[in-house]
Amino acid sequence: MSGLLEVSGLTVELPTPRGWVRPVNDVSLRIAAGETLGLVGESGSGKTMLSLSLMGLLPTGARVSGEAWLTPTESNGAGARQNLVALREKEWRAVRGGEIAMVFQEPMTSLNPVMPVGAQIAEAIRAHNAQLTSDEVQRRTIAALRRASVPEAEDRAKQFPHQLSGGLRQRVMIAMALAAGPRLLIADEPTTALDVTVQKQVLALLDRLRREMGLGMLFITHDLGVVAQVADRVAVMYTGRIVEQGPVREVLTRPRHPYTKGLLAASPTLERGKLDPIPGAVPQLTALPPGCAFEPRCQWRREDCVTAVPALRAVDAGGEQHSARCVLV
């Protein structure tokens, strides 16, 4: 698999009345073409803020540092790498949708309620293919809906978002995201609002499109069961930092960070009737402890957990595939 996205030391700072906070703090990760990286963590861990930074959609006043190198398609820059952190808004317009696309959690807040869904997909196609005729745009619109497994695509294209079920709306969002042929797809909790049966169908659709289109995918979720189904590798995030990452089977069967262990213990399974929730809550970014951010909630905390933020260390000597940010590693 060829390299697609390489993030190194990415930090996002936001102003607050109590000073600057870092919802994304020194994050490093990579995604290869054709690979799915699962990003998990509780609400407030920084998952969505990380995704918005990779889309150039951060709030006004945000400060970004570090690097996020994207290898685009050969049709856009002949394969030259771009540092997303350094892009200006004019440059983002070509990258956003054309190279990186995003599917959000709730389609009804993303789709325009007063436009037919086909017209909205057509807008996304025209934005990156201004030379196409109206007939060509229409053909590509219907093809995008069919690729996303939307039945009766011609009729659905004429309908408004409120006339579609939740599952069909999410398929429309996927069709729109992929209409301009991006190489990287960010899926931010795309199945959370769906029932279990439709969730399974949407996950299967995303996996099929990933394979067919050679997509790299960043799949954001709080559900470790979903991660086990769709991801090749997983990164666990807490208070803006990656605290553990590695191959999905390795991390889920041999977790090394106490937070990852806590998430697994709090996840329902058929074999385990009793859940063990993690005590406490994710701390406010304005009141983080001086050492390990998870220390106040950790049953294995030691004195040295309080004094300094642990480094991300390789779990196995000489290996870098599985790493964890914990003094116990």
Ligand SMILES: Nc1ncnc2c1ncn2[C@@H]1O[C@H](COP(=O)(O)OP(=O)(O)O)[C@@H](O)[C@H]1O
Given for the second form:
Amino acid sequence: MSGLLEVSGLTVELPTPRGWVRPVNDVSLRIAAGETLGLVGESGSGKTMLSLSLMGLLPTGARVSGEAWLTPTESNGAGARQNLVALREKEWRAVRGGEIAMVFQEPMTSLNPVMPVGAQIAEAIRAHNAQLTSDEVQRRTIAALRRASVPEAEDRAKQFPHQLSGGLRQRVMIAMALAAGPRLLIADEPTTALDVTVQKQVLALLDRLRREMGLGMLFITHDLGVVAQVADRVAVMYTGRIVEQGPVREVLTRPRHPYTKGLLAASPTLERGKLDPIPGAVPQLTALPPGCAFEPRCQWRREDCVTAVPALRAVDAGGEQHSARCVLV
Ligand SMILES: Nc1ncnc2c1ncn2[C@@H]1O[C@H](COP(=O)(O)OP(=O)(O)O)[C@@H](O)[C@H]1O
Ligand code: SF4
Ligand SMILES: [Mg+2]
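For comparison with the form predicted alone, please write out the form predicted in complex with the ligand.
Expanding to the full complex; the earlier chain stays at the top.
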């Protein structure tokens, strides 16, 4: 599998009244075409900030360093890779939607409430294909809705977002995100607000589209149980850093970082009887403990946990590409 996205040492810094914070801190990951990487962590771990940095949508004043190499489509630049960290706004306009697209937890953040959904999808297609005739744009709009399993696509295209159910709105948002044929889809908690049945349908839809379109997917959730359903590999994030990473089955059956073990015990989706929440709370980025950031909540902490941030180390020989950031590994 070819490397579609290769991120290394990605760091995002934001100014706050109490100094600079790093919601994304030295993150390295890769996603191949046709592969889903699950990104998991509690609220405030930096998942959204990481995805916004890959879309060029960070808040003003943000500083970004490190590298994020994207291999573009053949039609879009003869195989030259682009470092997203170095793009200017003009270059982002071609990448955003054209190469990388994003769907959010709340469809209304991406849908315009006063425009029929078909017109919005047509706009997304035209933004990346100015040469197309309006007949061809219309044809592709309906095809995009059908591909996302929106029933009666011609009729639905004329409706406004508020006329659609939550599940249908999510399908329309996915259709719009994929309308211009991106290669990488970032899905940020796309099913968190949906009930279990609709959630399952949307997960199945994303999985089918990944296969059909050969998409690379970054699937963000706070629930390791959802990751188990959709991802090939998983990265666990805490206070901006990746603390464990590996093939999904390996990480779920043999978690090595105490934080990953905590997330597993707290997952509402994995049927394990009673939920066991992780004690304490994610620390403020302005007041991170020295050494391991999970130390105040960790039942296995020892003296050397506070002296330095543990390195991300490979987990024994058997676990290929499985690594964890803990002194016990
Ligand atoms: N504009 C901002 N300025 C400073 N800090 C921010 C800003 N937006 C979010 N943060 C902080 O960045 C951290 C990561 O947030 P976020 O990426 O939204 O986490 P997640 O998506 O994992 O819930 C949080 O500690 C949050 O408080
Ligand atoms: S480094 Fe120490 S405090 Fe941190 S997770 Fe490992 S054992 Fe717990
Ligand atoms: Mg988020």
